[in-house]
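Only one chain is included here, represented as structure tokens and corresponding to the form predicted on its own.
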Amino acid sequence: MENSTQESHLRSDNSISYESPYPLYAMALSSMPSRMNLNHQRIALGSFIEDYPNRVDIISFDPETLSIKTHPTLSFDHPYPPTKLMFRPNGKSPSSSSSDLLASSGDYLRLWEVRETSIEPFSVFNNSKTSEFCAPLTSFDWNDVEPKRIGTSSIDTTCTIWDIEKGVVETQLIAHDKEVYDIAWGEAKVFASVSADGSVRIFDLRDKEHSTIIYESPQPDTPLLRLAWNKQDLRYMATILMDSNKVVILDIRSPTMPVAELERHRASVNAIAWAPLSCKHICSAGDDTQALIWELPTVAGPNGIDPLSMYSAGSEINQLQWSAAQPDWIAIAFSNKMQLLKV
């Protein structure tokens, strides 16, 4: 369906348009602005092509002017699609205050500087002694609270916590019984994980020998693919499973059973995000082409909880991201484009 029948509730003077030469999967949005140029926003875009060598292109985004630019010399090659890419948090740099941080993810953790006119390799994460072979990461996470903490999550039912400092691993725990899809923190020792054994799992870093298990599919052994906690309110976190159009709302205080679920999308969900700024409202976005952005009302009603607002792309939605730096801005990405909506 062409852009110009699309049936949108935001307007079209609400969105912009990025085309990239090739497929997109992983984006991020920085939360430090650009040096030159302090209202542009920095956008990390990872190609998505099934081969040895991939892409990575940072443009930049004007919310005054709604206008994107393109940076030829912030651009480099990347092994494999990375599985996600993300800028530091907060902004602060270890090396010079002029540059940026970016994290991505695929064979291993790699760290890239991000200058006004260049990107340079930072480091490697390579946690395998022996092996010249790898599990692959299938995604990471930064924490905010400490920023020289990332922990990664990996098919070899692992999740590695790195200290990035000093460029060593804090701890690798056995983290599932299968392999785990997504890992985020939620304060600075503590971290969850989702499995393709269908288990949400907490873990502190104070005590590693324990973890608890806030959600178990309700089919065994149905993947869950992606998680989200909270940050504006610790105590939700949202999942969701293979092959499902449901978003699951989670209390941590109330274990086993969600507190809510999302169920408008009319395929897979793909990718979930909570606002930066509102503790009640997330985003979603899947194989329907819809990206749906919820308010979880204090108690749910009989009938299940409606979109608050809706928006359709050209095809399916791969990626989201809601901007913390630009808290009115969504990312979404599908096919070879990105697109900016306004909420």
Contents of the next structure:
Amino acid sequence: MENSTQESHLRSDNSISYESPYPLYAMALSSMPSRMNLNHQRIALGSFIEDYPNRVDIISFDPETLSIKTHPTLSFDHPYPPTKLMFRPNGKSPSSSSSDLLASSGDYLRLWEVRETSIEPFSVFNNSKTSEFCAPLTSFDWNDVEPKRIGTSSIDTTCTIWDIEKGVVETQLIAHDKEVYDIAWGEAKVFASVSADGSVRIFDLRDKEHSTIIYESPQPDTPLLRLAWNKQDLRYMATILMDSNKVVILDIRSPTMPVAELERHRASVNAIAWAPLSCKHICSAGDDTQALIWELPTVAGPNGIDPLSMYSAGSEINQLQWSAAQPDWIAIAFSNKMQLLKV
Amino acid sequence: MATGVQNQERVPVNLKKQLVLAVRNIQWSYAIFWSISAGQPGVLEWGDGYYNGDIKTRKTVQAVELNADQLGLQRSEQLRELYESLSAADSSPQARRPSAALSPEDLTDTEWYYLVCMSFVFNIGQGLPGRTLSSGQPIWLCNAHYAESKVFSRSLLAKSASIQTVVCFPFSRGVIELGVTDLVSEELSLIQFIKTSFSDGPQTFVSNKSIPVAGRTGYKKDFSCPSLLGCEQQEMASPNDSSDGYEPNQPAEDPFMIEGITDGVSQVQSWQFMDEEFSNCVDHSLNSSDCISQTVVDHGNAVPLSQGEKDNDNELTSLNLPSDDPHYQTVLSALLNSSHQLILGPHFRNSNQESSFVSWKKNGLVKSQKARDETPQKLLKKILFEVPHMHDKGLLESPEDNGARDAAWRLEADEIYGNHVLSERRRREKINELFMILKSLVPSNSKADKVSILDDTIEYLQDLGRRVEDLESCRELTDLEVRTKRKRQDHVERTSDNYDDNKITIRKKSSPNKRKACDIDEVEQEIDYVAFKDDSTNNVTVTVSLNKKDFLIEFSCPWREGILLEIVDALSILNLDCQSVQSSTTEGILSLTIKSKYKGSTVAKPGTVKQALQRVAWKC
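Having seen the form predicted on its own, I'd like the form predicted in complex with the partner chain now, please.
To see the whole picture, the full complex is given below, headed by that same chain.
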């Protein structure tokens, strides 16, 4: 594959694009195939319009024919831009329900039932009556081992764990000293979160009184913006700092010292995603319009780690998702476009 | 992995037996035969092997009693079976893993190392077996677990398995590798012995010198005396003499040494610890390179080549793992024990579709990036910083929050990193402790979060304050009461029946948590306070009783013009809404019964009402 990089973003036969009428941020890939065709991948796209009316659209992608199909009926309104979208993960046991569930975060955590031709609101999780802490959410994560559990992170420094089957709060923890920006589940009862206070903390629901800081940004109070936990190898986590071109890889067994810092982006990094099936691969995308795939070696060379492969998009890449259902495909979002890249 | 199976068939059956015998004779941990792959020329892959190291004692009773030899063979076969079942599961993750006699949990670290070796593949010139094949000379690696990965790619694996010595030598159509968990210094005669044993059958090995089992502390190597090397040299040069009856041994420099094979084929395998308690001492230092000892006997010169001792202070190995943090230990063990998956490799299946990605080049970007005048991570920052506040327009925002955000963006770095973290953490813990203490002092509901604790404390304090005030004023009245005598008997009788004359009863039952709606007519009177003042000289008596928000005032005083209006005024100033007034005037004394209700949110104290009325009465 010795094609020059100039052509990489023009190769339309290997990357599939979808242009949306509005700028995109939130994106989710379904782990459940649509009932019509088992290979179809459903993608939810959240708009980013700095105003009240925003939309979430669902499109589907067929990897066989490399085509994207839009579904005008599978669309709903959302107040202000959704900060994150996520489909229900498959978890250990395949879900028996016939329709897919999509969760969105913004002012509250909302669940939507995605049927074949329509989307119905399923529930809204609002704990303002029972708690003083009910602030808008920056992110959330759906526990794939225990799919009834969703953890949300909020600007009021708390993380709330919901039992979505019962519709109640399992627990609410004051996780950090400042706004919490992202949360990720490791296991059924363990999650980690990152915050504006610059720390990555691990919490265990069995022992809510204690949390462990496993990393703090070197310049104190540099916010950590995103967190991703390697689901194939729970020892490793990745995080990105504000205004930094580095992807910091952490080993939970050795707190405070990152295992690796991937520093090959030419501008700050916006999104990271671990490979769903391999435990050593991670993809990152940033303002330098590049998406890089890295392979983490067991021992790194003296000059740092180089990426395995790269892709250049048309503009800054804001979002990245690695499909769990189709692990050969990575979805990226930049300005108004969503592109599917073959790994 | 199908080629693996085919390859095994090409390996002569006898070789397996020889491997077994060889490794048993010298009592090493394992023997592997790397054979040149049929499918991919120039590549070494697993041919056959025998595991002779430690195994976990099996709790299950063997159906058939096997002797030690057969047990060993069976074990090796089981390990192979397990490997095959795991790799089959890996290539088709949807399929259920075919059952094997062993499961990953049954293996020791060394067995695990042996099993993972099965997945390795080496190009000519790459890795220990590869270099052995290309050079045609044996390689003896001491301190294998500390070796650099360039030299020995499985060094980290070896470390966990405690494999300290690895020896490779070319043989037949491949390379034989032997490994042991002890540190055995180089002895070329050993290699010679093995080779002869392949042809001659079982022998016992008598070492020329004692095999020192060096500890891990010292990095001293035993450089073999050059003379020994010299005399061995002859035999090294012609390793083929001893083997007859096998396939014709081609010299090591055979057509398989193809240069310039791309590196893409090699797979660095990844794996996981399967132990129940993982070692905390895993070395994560990225550049660790303790000294290795490697002597490669060259045809040309007899000078042993050895890497110099690299002084390594081992600073990198000391981890900051808070071993005094038992909570985190439990979290870690829960996390790492729960993951049982074995991933055998980062297979990127090159399907029919070409990848969208290109290989990364260092100066890859031909077109340079436009100067980024805008904020970095603009959209991400908006999503995290601005969008949440769009929902709560200004409700949550406060000057401090804004200031904090700006400070974050300005990246102030004037605090000492380590001290700050620790002292912050201590402060937080102290705060939590104090909250717990507060909770224990305050009667409250079961909620244990900080907000509820503070709420309950506030309520409790207010409650106590009320009680104290009432008790104090009640004490005053008792003193006052003793000195005065009652005037109006019937008046007093109209008051509550629960107490005697001249007695002031304060019954206060505060149950702030029981907020059930109860009828006023019910017996339960939440707060009942009676103020009794009798002033005989002025014929003024005031009785105020409070039932929740309803005041019952019985008042008598000398009548004067306009006094009724004044009374009602005084009451309305106190936010009391007079609902019914019964009044009568006899002998110049006005007696009133007023029922009034609160129209505000805070209830005034009965004492306050009493005082106000008294003021009116005394104004004459």
